[in-house]
Each structure stands twice: as C-alpha cells, then as structure tokens.
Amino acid sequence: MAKRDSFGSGFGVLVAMAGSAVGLGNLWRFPYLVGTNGGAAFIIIYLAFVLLLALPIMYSEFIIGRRSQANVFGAYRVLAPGTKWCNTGYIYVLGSLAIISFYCVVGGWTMAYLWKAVTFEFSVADTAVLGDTFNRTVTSNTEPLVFMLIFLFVTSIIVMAGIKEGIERYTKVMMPLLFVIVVVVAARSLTLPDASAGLDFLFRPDFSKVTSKTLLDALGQAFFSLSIGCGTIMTYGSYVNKRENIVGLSAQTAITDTLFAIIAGLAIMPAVFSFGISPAEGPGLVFVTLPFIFAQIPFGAFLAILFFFMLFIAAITSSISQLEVIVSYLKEEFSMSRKVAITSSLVVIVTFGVLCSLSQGTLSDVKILGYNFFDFFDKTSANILLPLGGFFAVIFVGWKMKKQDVEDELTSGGLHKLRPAFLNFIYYSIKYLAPVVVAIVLISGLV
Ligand code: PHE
C-alpha cells in the first residue's frame, strides 16, 4: 500500500488546524451572536465553554485520529476492532456534509461580495439600498449558485493536491495573510470617532441579558468555531506524526481561534457604534452594515476589498477541512482515488448546496421540520450532529480507551512531559466533565 500522506511540520499542523477553526464562524457568526446576545457577557460564557468543553473534545478527536492514523470510520477499526464503534463515523461524515452544504453558500456570498467590492458597487451609503443588494444577491437563482460553484471548485483544487502539498502548503500562506488583514481592518475601525462605545460593548459584561438561549448559542458557537464534533480534528490528527505535541497544538489552535474572533469583534463593533447602528443587526452585519460603513470612510473602497478577501480566505481554509473528512473516508473505506472521492463528494455537496442557496429565495417555502434547507443544515449540524459527534469522541477516549494509552498520546509517548495533576485534569475532563455538559446541552437543545 502507498504511504499515507502526512503533514510536513508542526507549524503546518497548526496553520491547518487554525485555518479550519478560523472561518466564517469567527468573522461572520461570532460578531452577530455577540451583538444579539448582549456583548461581553456572551464572550465570557463562550470562553468558559471553550476551556472546559471544547478543549477536552478537541484532545479526544486528536487522540483518536493520531493514534489510529485512519479516517473517521477506519479509526475505530484500528482502535476498537470488532466493535460497533465504527458506526459513530457516520455522524462525522454526515456532520461535515451538512456543514459544507450551507458553508459553501455563504462562501459563495463572500466571493460575490468580493467581486462587488472590486467593481466598486458599494459606493452608495444607504442601508436601504445595501439591504436590497444583499437580498437580491442571496435570493437570485443564478449569482449565488455561480459563486458557490467557484468556491467549491477552489476548495476541491486544494484538497486534490493532498495534505502536505495541498492543505498545508496553502494554509501556510493564507493564515499569516489573514492575520495581517484582520489587524489592518481592526486598526482602521478602532481609529474611527467614538470607537470606544464599541469597545465598551465588547468588554463590559452585562449579565442581565443572559438567558438559556445565550448559553445554547455560546455552546453551539464553541463547537462550530473550533471545528469540533464533525471529525475535522480527527481527520487532520490522523495525518500528524507521533512526535507532535497534541496538547500544545490544540491549545494553540483554540487560542488562535479566540484571538481571531476577538479581533474580528474589534474590526466590526467600533465601526458599527461609530455610525450609530444597532449591533443586533444579525446575519446582515457583515454584508449590509459594513458596506454601508465602507462607503463613508476614507480608503473605504480599498478596505471593502480587503475585508471580503479576508472573509473568502477564512472560509476556504475551513471548507477544505470539511471536504477532507468526507474525502479521506471515501478514499480509504471504498479504495477510491482522491479524484474519484472528491468528484463523488461534490455530486452530493453541490446538490445540497443548490437547495440551501435556493432556499433563500425560490425555495423559501419548502420546509423540513419547519426550517428551510439552509437553516435545516445549519441547525441539525450545530445543535445535533456536532454535539453528538463530540459526545461520542469523549466517551470513546474516556471510557473505551485505556487510561495509559490516552496518556501516551497526550504526552506523545513521554516526549512532551506534562505535570501529573494537569494530565489528570485533562483526563477527567474528557471522562466526566465534557460528556455531562454536552449531554445536558444536547437534551435541552432537542427539547
Ligand atoms: N470553524 C469554522 C468556522 O469557524 C467552521 C467549521 C466547522 C469548519 C466545522 C470545519 C468544521 O468558520
């Protein structure tokens, strides 16, 4: 058998994992969730979930992937041969499929908006006109579909080139670039008049606005933003060699992701407040409110191009990780070549993607369980499949694997020593804390 592809360096693993984590979740979803959930209080709850829940799940997925060196399905054949654990692999494949099906639609919107920015279509400073532009763009039967296809095409080209020559190579360039752009946009936003009102909103907590919906939103966001529960970390982990430090890489990924979310908040909220707009604009925040602001500030046209280019890069480095979960599964379980695996995945993804895109307009009346296609894929993944996937990952590592094997992975065979107390803390959060919290949220979410 040909040697399995792998990452070339620790930095390569980090940028790929951070690339997956940092995405539309940070730049598009996080700001409007913060905006609609009362600001800083949401951020604090979100951070608590990342530390107590998301990290143990991330370690678990990483452990399963790296120890087995196999896809989300095959991993369990290696680690728990002869058991039914393999079947949990379906959750991850379905979860990734559900996510990429609507993610590619929003990815297409970012490209459509990048195009509008390049052709200076945003020079009107009128929210009614811009809101109308957004509506027309997403409800059209052609424009978003064309851009969605281009988005998936770019995603496929990168995944086609494999791990080291594709995913690692491209994320190594795109992630640093992304960081520079987000800092430039934040700097511009922070130097607008009255920017401090935005800072107040981001950093002064008001817990009176916290409801049970805030908790659910924060939890779903932690799963979504860190790319956990749908096998991404498991799959990337399976391409990581035995010497890399799982604990360190996971922590760095979580820190990078959080940092990006906060800087994205800094790039958006001060500008929003400076122009007296409500932060609770919801999903339209980056597609309506920001173009309105860009139309009025010096160098705004240039900033608009930078901003939507940034959204596009962030989205691509995430969509490649979603596609890779499905591709590695098809490739290894059905002995397909990469090309055949990608083509077969695309047939399904494009079909679902078209439905999600059209559900914004033509198909808006078609409902599954009360949701249009787009919301159905979004809700089933964030509220059900991701928590379920996370739950099984921690249960497997905490209850099925031997404690000694888990410690062996966490320390990379003793290469990266951890204090016994810290090691125990990680182990018991995997075994007890994470499953209990996920179960509570899952059940409350379903109810
Ligand atoms: N974490 C990505 C984001 O924040 C989305 C994502 C979810 C990517 C699940 C991979 C898997 O945009």
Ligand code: PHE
The other form holds:
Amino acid sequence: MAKRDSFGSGFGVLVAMAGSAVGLGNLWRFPYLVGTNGGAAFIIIYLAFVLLLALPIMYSEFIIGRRSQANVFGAYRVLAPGTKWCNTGYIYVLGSLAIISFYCVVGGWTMAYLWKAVTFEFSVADTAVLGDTFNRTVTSNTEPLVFMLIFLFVTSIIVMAGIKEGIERYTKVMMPLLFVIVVVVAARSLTLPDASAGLDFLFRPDFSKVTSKTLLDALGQAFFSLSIGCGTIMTYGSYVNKRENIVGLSAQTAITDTLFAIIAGLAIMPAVFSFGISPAEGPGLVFVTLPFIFAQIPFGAFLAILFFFMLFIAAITSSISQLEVIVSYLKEEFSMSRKVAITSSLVVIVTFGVLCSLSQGTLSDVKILGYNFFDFFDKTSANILLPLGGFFAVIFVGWKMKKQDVEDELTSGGLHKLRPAFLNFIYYSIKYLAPVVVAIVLISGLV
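Right, the form predicted in complex with phenylalanine (PHE) is done; let's see the coordinates for the form predicted on its own.
This part shows the chain on its own.
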C-alpha cells in the first residue's frame, strides 16, 4: 500500500485549516451580525462560544482524524472496529457534497465579478444598474455556469496535486496574500469621510441589543464559520503528523478566522456608512453595494480588483477542503486513484451545481420541501448535516474513546505538556457541554 500523503509543516496545517474556515461568510455575514447584535457585545459572546463549543468540537474532529490516519468513513472503522460507527462518515461526505454543490456557484460569481473588475465594468455609480448586473449574472443560463466550471477546475487542479504539493503549497501562498489584501482594502476604507460611523456600528458595545436571537446568531456563526461538522478538520487532521500540537493549531485557526472576519468588517462597513448606505446582509452587500462604492472613490477600480480577488481566494481555499473530504473517502474506501476520485466527484458536483445555478433563474419554480435547489443544499447542510456531524464527533470522543487515548492525542503523546486542569476542562467540555449545545444548534436549525 502506498504511503499516505501528509502535511509537511505545522504552518502548512494552519494555513490549510484557516483557509477552510475563512470563507465568504466572514466577508458579508460576520460584520453584519456584529453591527446588528450589539457590536463588541456580540464579539464577546461569539468568542465565548468559540472557546466553550467550537474548540472542543474541533479538538474532537482533530483527534479522530489524526489518531486514525484515515478518511471520515475509515476513521471510525479504525477506531471502533466491528461497530456501525463508520456509517457516521456518510454524514460528513454528504455534508461536504451539499456544501460544495452550492458553494461552487457562489465561487463562480466571485470569478465573474473578478473578471468584471479587471475589465472595468464597475465604472457606473448607480445601484439600480449594478443591481440589474448582479441579477442578470446570477439568473443567466450560461455566464454563472461557465465561471462555476472554471472555479471547480481550479479547485480540482489544487486537490489533484495532493496534500503537501497541492493544498499546502497553494494555501501557504494564498492565505498570507488574502490577509494582505483585506488589510489594504481596510486601510483605504478607514480613510473615507465619516468612516467612524462604520467603526461605531462594528465595535460600540450595546448590550441592550443582545437577545436570545443574538445568542443563536453567535452560536451558529461560531459553529459554521470554523468548518465544524463537515469533515474537513477530521480529513486534514488525518494528514497531520503526531508531533504537531493540535490544541495550539485549533486555537490558532479560530483566532485567524475571527481576526480575518473583524478586519473584513473594517474593510466593508466604514465604506458602506461613508456613503450613507444601510448595511444589507447577504450577497447584495458584496456584489451591488461595494461596486457602487468602488466606482466613486479614487483608485476604486484597483480596489475592486483586489477585493474580488480576495473573495475568490476565500472561496477557493474553502472549496478545496470540501472536495478533499470526498476525494479521500473515494480514494481509500474504493481504492481509486486521486485522479479518478476527483473526476468521479466532479461528475456529481457539477450535476448538482448546475441545478443550484439554474435555480436562481430557469429552475426557480422547482422546489424541494419549499426550497429551490440552491437553498435546499444550503439549508440541509447548515441545519442538519453539519450539526449532526459535530454531534457524533463529540459523542464518539467523549463517550466511546478512552480518556487516556484522548489525552494522548491532545498532548501529542506527551510531547506538548498541558496542565491537568486544562486537559480535564477540554475533556469534560467534549463529553458533556458540547453535545448539549450542538443539540440546541440542531434543534433550532430544524425549527
């Protein structure tokens, strides 16, 4: 049997995991949630959920992946032979398949808008015109499909090269570049007139706006922003050697993801408020409002190119992690070559992606349980598959695995010393706290 691929360095693991976590939601959803849920008050609540919930689940998935050195299906077979636990792996494979099926469509939009920025199509400062441009882009039967296929082609090329020579090599370049770009755009945004209104929107603590919905928003953001429950951490963890500090890597990933989201807020909200525009949740903010702003500021055309290139990087680093979950499963469970596994995956993904893309236009009247194809894949993954994946991971680590095996992984066989009190905190958070909170996320999502 051929030697299994692996990451070549701790930094490679970090940028790959951060790339999986940092996505389009950081750019349009997090800043909006912060501003409408009490500013700094929301950030405090969000960070508390990251520490108490997200990290224990990340540790759990990391432990399962690294200890088994196998894909999401084989991991449970290795750690719990002769049981039905391996069937849990189907949840992660289906979750990643559902996510990438609609995510590749949005990734195609980012590439389409990057092309529009490069060809200087955002020179008209008219929200009506730009809104019509966005509507025509997403409802077209050809343009979004072409760019979706290009996006998937780029994703597959990176995954085809493997872990060390593909995912690690490219994310080592793309993630630092992503941070440089968002800092440059934020610096320009902060120099605009009345940018302070955007800062107030983001950071002025207002606990009067904190409601039960705020708690659920923070909980959901902490859960979904860090790629929990979809198998990417488990899959990436299986490629990590036994010397790496998984507690430190998980914490650094969470910090990186949160830091990027905050800087993204600094890049977007001051500009939005500078032009007296009400911040809107969702793609309208990114694909309509910001091009309107870029058309009116000095060096706006250059900033538009930078911004949409940043969107593309954020999308592609997330999509490669989703594809790798599926590819590693097919490779190891069906003895496929990486090339055949990727090709087989793309056949299914492209089929679903076409349906998701056309559901914005031609197939908009075709519904599954009241949702079009795009929203069905989105809601099914976010509300059902991801929470289920996270739930089974913490149940397995907390109740099926031996405590000494869990501690052995957390300390990398004793190589990285952790205080006994801290180890116990992590273990009991995994065993008792995380399952209850994940169950709340699952139930609230279904309701």
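In this text the structure is predicted, and so the values were computed from the model without any measurement. Numbering follows the first chain given and starts at 1. Note that the rigid core is defined as the largest set of C-alphas that superpose within 1.5 Å between two forms.
*Asks:* Core superposed first: is there a CA shift of 2 Å or greater at Gly398 between the two forms?
*Replies:* No, Gly398 moves less than 2 Å.
*Asks:* Superposing on the rigid core, is the CA of Ala382 displaced by 2 Å or more between the two forms?
*Replies:* No, its C-alpha moves less than 2 Å.
*Asks:* So that I can tell if Val34 moves, could you say whether its C-alpha shifts by at least 2 Å between the two forms after the core superposition?
*Replies:* Shift at Val34: 2 Å or more after core fit.
*Asks:* Upon rigid core superposition, what is the positional shift of the Cα of Ile44 between the two forms, expressed in Å to one decimal?
*Replies:* In the core superposition between the two forms, the C-alpha of Ile44 moves 3.8 Å.
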